[in-house]
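First comes one chain, alone, set out as structure tokens in the form predicted on its own.
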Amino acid sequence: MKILHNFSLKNKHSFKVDVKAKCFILISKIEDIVKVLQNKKYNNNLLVLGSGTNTLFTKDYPGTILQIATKGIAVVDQDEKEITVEIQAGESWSGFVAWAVNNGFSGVENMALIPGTVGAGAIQNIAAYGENFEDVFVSLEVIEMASGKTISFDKKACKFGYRESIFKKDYRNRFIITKVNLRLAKNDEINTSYHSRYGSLEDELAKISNPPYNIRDASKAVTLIRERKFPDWEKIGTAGSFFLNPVITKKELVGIQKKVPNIQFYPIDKLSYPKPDDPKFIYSDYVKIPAGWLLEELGWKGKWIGKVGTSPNQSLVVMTQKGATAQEILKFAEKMKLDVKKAYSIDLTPEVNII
């Protein structure tokens, strides 16, 4: 455990904004936790952070944040088809992906190249390219931080939804999750439905490879598309997409496909990509659209306002160059929600975590 104090913590999340924490530890060692919790001068105004790759400093914190960098991966049971591995909650999730592909598990590939930790996977339920994290959830433990005591949760007691979980609203700052255990699959089954108005899985697959495709292909194709869209954030300031794709009403579709005639539109339980006469829609009210698709048609691809702009292939993507301040950041991005708003009468919801 390692505790600093007037900490920077310009290389602690996506934005690098240098703003300053009162006090900071690295936790190591889940017993650690336990220890922090029960020490009265750190418990107080107590922030868990991840890798802080979706996550923007606005201020200087007053108080703890305790950064979980637990390590390890272990497998726990297995049959003739499947595998069930634990993982420690600090364990990066990029890693734990090739971790898999490298030993022949499938059910997470699509994932690859997703910044952050795998608890932090856990609280948003990250989902990329047909593929869903609670797809292969099993469990998780967590440390309650009023007692200290370790409590399981299954999958139903974790609600997901739709970069949704029970930790994010519901249960915020009251569990932080040390292990998570997924059930992976032994064979080379992948999912190729992702595609998009720049192309499909299937194109990329065809550009690396040749049919049939395994683990590998589809891992290292998601990877090419990813580096495209997203820049590197460990060396600009960035959290990839900013903003949640929005869910509206089947009656508001209609309305936005009147502006926007060819938008795509996806049921709202998971992410996936059916087409648009499946029975999916049939049952449902609601359907979610890309909140890129509507920035591009108004013009934010690309875009900069000073130190702060969008990708030039992606304009989900917030970007910023050296010396951006947070709040250079937040009047950007709110210039972007309200352009939406005027536009299709729609309200963008932030995907990053605004401290």
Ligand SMILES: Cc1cc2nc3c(=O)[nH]c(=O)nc-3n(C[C@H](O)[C@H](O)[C@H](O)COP(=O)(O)OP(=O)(O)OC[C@H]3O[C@@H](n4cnc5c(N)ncnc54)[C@H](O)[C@@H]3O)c2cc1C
Given for the second form:
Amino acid sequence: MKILHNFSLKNKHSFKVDVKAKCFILISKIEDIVKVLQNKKYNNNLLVLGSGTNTLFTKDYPGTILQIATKGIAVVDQDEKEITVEIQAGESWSGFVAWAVNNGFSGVENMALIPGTVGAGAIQNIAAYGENFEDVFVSLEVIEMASGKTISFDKKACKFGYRESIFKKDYRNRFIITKVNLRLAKNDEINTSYHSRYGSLEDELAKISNPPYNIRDASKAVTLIRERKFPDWEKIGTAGSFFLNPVITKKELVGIQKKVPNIQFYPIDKLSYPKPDDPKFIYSDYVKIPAGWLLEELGWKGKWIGKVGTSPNQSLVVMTQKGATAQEILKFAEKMKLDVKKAYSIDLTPEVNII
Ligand SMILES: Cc1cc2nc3c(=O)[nH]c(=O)nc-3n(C[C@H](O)[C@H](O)[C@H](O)COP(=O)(O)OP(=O)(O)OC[C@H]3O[C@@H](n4cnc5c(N)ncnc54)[C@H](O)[C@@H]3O)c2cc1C
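Same protein, different form: I have the form predicted on its own, so give me the form predicted together with the named molecule.
In what comes next, the whole complex appears, and the chain from above leads the way.
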């Protein structure tokens, strides 16, 4: 286990801002996590990192960063119809999706090419084109930072929501995810129930194949769309969508529709959203609307201020040119937020972890 001091984080988060960590440790064996937790010199002010594709470091980090890079995919259970797979937290998510698709296991094909690690996928409850991490989730294993103990969490205990889990809120910085168990179906078929909501996917499928489509078609179609829609994060500073899509009441939606008549909206009942404190809360009273659409209406698509801008294809995707500072990125995002607040009285919340 190598412990690096005063280590540049430039290549460790996808915004590539050049700040430093006091200590940086690459974890390739689970046993090394326990060793770090037992070492008083390194075990305070710990921050766990996957691939850094949902993280923006804004200043030097005064503690120890543990980058989880453990690898491995193992089949742990199966019957005629389904298979359970145990994946090490440091595995690449898109690598895992490719493995599943190549082996004919369905359930994650629409989440092809989402950057990052499997462990962070659980933290964020990643999702794309109607498929959510939680839909295939069985359980995960963590190491508690304070005690070094290994604990298991089932689906209910993870409290998944829209880009959310208990590890982002109540249990923030308490546990290190080491392994994740997912259950996939042993068939080639794709779930088409969400397709009418994702016209771009239907169009792409029609371009590349003929019905009935299979999981290889779906993952290829999603890959092609994503390659056009997102900048290449390995070359360009970005973390994908900078803000979450807002969840609003249907009453609020009517107000927005007066200003943006064609705005798309999606039901939120498919996901187990954490309920607000309202005792009369009913899922069907709420909808999710695309933040990118609101921003585009306000002229934010392909807009640049100095070295920070948005994608010409999607105004929610903030991008940077070489040398952009964290302050420039934050200032840019604050302007976007302010514009949306002024025009629609909606508070945008960052999806990116700002450290
Ligand atoms: C171009 C682009 C497109 C994207 N598209 C999508 C998309 O379609 N859908 C989507 O949902 N997301 C998308 N994202 C966001 C990103 O891919 C996901 O959030 C992904 O899960 C981040 O993984 P990571 O390993 O890079 O996380 P990191 O940024 O390294 O970490 C994210 C958070 O998880 C914590 N964490 C990471 N690993 C562990 C662990 N093992 N134990 C405990 N805590 C941990 C970190 O402390 C941090 O708080 C996109 C990002 C980019 C750059």
